[in-house]
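Consider the single chain below, provided in structure tokens and representing the form predicted alone.
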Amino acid sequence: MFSPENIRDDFPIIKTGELVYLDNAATTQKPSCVINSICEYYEKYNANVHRSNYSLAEKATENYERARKKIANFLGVEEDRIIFTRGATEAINLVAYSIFLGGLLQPGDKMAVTIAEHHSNFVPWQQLCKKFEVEMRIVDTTDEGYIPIESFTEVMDEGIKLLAFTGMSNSLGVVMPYHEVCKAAREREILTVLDGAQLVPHHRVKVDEIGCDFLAFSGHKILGPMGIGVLCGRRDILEKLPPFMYGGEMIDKVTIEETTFNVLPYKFEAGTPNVEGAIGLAKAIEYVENIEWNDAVKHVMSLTKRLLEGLASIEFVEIYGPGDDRQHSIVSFNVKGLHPHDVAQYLSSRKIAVRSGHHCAQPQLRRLGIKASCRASLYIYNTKDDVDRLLRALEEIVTVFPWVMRNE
């Protein structure tokens, strides 16, 4: 069976137990193994890939294809269909700027993004939908933060070309339902980009089952390396896509007339790619499926139960989100009276790390009636420890902050 004391020894910043850290929507903590594959690769075989014919190149090239590979395998799809990008914001963006620049939207046409989106998935959206003369739906919550399949085919039957949207939301961990919004799209012919930055953490997922057209995640939510992410399409859009950057990799033939590109995936990975980061990220995906997976899930969603349950018997302490079984790892939460900004110094002061401010998710925030707030998000190796060491020291909160109770 799973359990979080099983693998703590397995993360440096974690094994000691002084810090209570809850902060993993934001960023994973990694492993000793991911570490140590990253230093290995800087040790032994550091040279940039598909350049040289001598064995270090060699020994590189060899690594950071296999680590394509394995997370092309990871995600049930081909190879050629995984790019290497800085992260899920790139890939976004990457996919975004394509998708325009190759005319599958133009003037005139309708697509839509849900208000939940974290900034990555909705700026770019609305800054090129601005320059390309294409107009931008919005997929409205409920007062909860969660969208009915209802919501999501109400704006697909306006005509819309695009839907851009997240499988879970990085502000109150709300899972959308992902596999029926796609499948309604697939229906209507209409293009899907699943944000997958917290999904692919907390869900095992296959894209072809789930029915997206693209893909997209960050590698260090998933206890990888910063800096390295994966946009997943469809071939045979991929191919008709024109590239987002120039040079390096993505190049075929270049005369002084004319450039040709690259094949699948290389077309869209311009130059240096992050080597270290993609071996690094691989073997994070290897540790993940070396642990009991659905027990791990269990697991964290029983520790999302305990802190909703927790936080909900303190008086002064606002919860936002549904509360049940959609909420999955991450809840946003207020102490009455204090800024979040305040209530995470203090928290800090405890040696309990969570994320205060508007957690690149304005529009969902403003949506609730709030600016900021304070977000606790779990993961694997959290215990029920983490979990209550919180709790009470949002209890005691107000031997520091006596006004809170006044106010109340």
The other form holds:
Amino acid sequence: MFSPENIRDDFPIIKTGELVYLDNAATTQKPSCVINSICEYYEKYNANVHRSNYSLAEKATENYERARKKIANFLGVEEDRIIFTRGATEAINLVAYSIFLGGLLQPGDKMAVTIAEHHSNFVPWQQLCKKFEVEMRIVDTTDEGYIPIESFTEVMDEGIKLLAFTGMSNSLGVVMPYHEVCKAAREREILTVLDGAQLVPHHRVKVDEIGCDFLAFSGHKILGPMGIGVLCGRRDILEKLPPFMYGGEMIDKVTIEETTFNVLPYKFEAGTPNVEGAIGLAKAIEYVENIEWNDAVKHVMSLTKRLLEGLASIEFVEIYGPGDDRQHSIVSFNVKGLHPHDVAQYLSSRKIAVRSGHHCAQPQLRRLGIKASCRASLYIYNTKDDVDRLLRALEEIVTVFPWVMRNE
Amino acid sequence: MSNLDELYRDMLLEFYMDTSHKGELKESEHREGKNISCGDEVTLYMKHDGDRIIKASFTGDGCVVSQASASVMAHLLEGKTLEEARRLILNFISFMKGDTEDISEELKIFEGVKQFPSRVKCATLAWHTALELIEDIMKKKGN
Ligand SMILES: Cc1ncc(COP(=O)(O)O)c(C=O)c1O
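The form predicted together with the partner chain is what I want next, because the block you gave corresponds to the form predicted alone; please supply it.
First the chain shown before, then all remaining chains and molecules of the complex.
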């Protein structure tokens, strides 16, 4: 049976019990097995990969490729469709640049993103659209931050060729109907780029069941190290696309006049890769796979509900988002009359870590009519007690900022 | 005193609540300032006679520290010559950076902010904005 109490000791920062860590949407804490796998790599088999044939290098290459295979299995795809990147941001930039450079979007074409995107799935498209004279359409959210399938299909039927969208918004934790969206897009032959940065850590994502053409995510939000992420793509499109970065590793043959490129996935992995990162991420995936996942998800859902209900009962707290089971693990809120920075600072003095600010999602916050919010985000090692400590601290905030009550 | 009490000293909270310098000033010069990392915005208004600041005010949304700091500043700048104001601002900015301890009594309330490096920018946002505005006015006057 899954219980957070049974796994907390695996996480050095959580284990101390000194901090209520509720900023998991920004990055998760790492279990010891991930930390140790990185040490082990440097202590026992550090060498550059794919370059040499001495045994140390072979061991490094073997482990790097085994990591790729692990992640491929996790997503239900073949390993040559797994491209290692620095994170979701680089994965999205990689696919966006390759698509534009490869002429899959041309002047006069249309594409769309949603207003719920993290800046990293918004700004690259916006900037490239400007440069290549492609029209960028926006799929709007409801006032609660959800996007029903009809809003997606309406924009699809305006003749777009590509849709880039998040499976789960990072500012509000709203899970979008990504299965239906990808299905509707495929019926219309629209390419889809699914931002899985928040989705992958919480939902079991099988790429080909969802039917997205590209998926991007970051390792550090699913217990892995920073600086490693994945772009997973459809093979026929990846084969057609030109590389985005040039350099070592990604070439086949180089002459003074010409270069031919390596096969997938190496064509998109220029330079010495983040080997420790790939190995650490594979370890994190292994850790996640060894947990009773359905129970862990249920646990996070019940904590989300507890948090939503608790916040709703505090009269001076305003909550954003639908507030039902479309919202997973993330709750954005404000204390009326108080700036989120002050709330977060106060919570920090109570040893509670939440994020405050615009969460790299300014279009979404503007759409809701706010500039910033506090965001509490949960993961599998959080407990009811963590949630209750946050709620209690918020109730007591009036002792520091007495006007909060008067502002009512 | 706990760290938090030091940050939110009573005097600082009083300046935060004091809205006498909040609002637009008609027929004045103004300047917008922005803290990119958190999105806080402040607009500063100044009325002057070419030599002295007659009135100062601010509008904007922000945390207690940034609003209190704009409020104290507007209050202190009034009546000062442009040069005196410029020196006061530079003094406060160095104080917040930890380069000097020599600062007027009213501004010591920001001492506690210094232990929160991410908040120093909140405290100095209005001051940087005022500095730009004053230097602009002085430059125009010089020409
Ligand atoms: C939905 C979403 N997309 C993309 C990103 C960018 O991830 P990274 O900064 O790891 O590249 C994030 C991270 O906050 C996110 O939440």
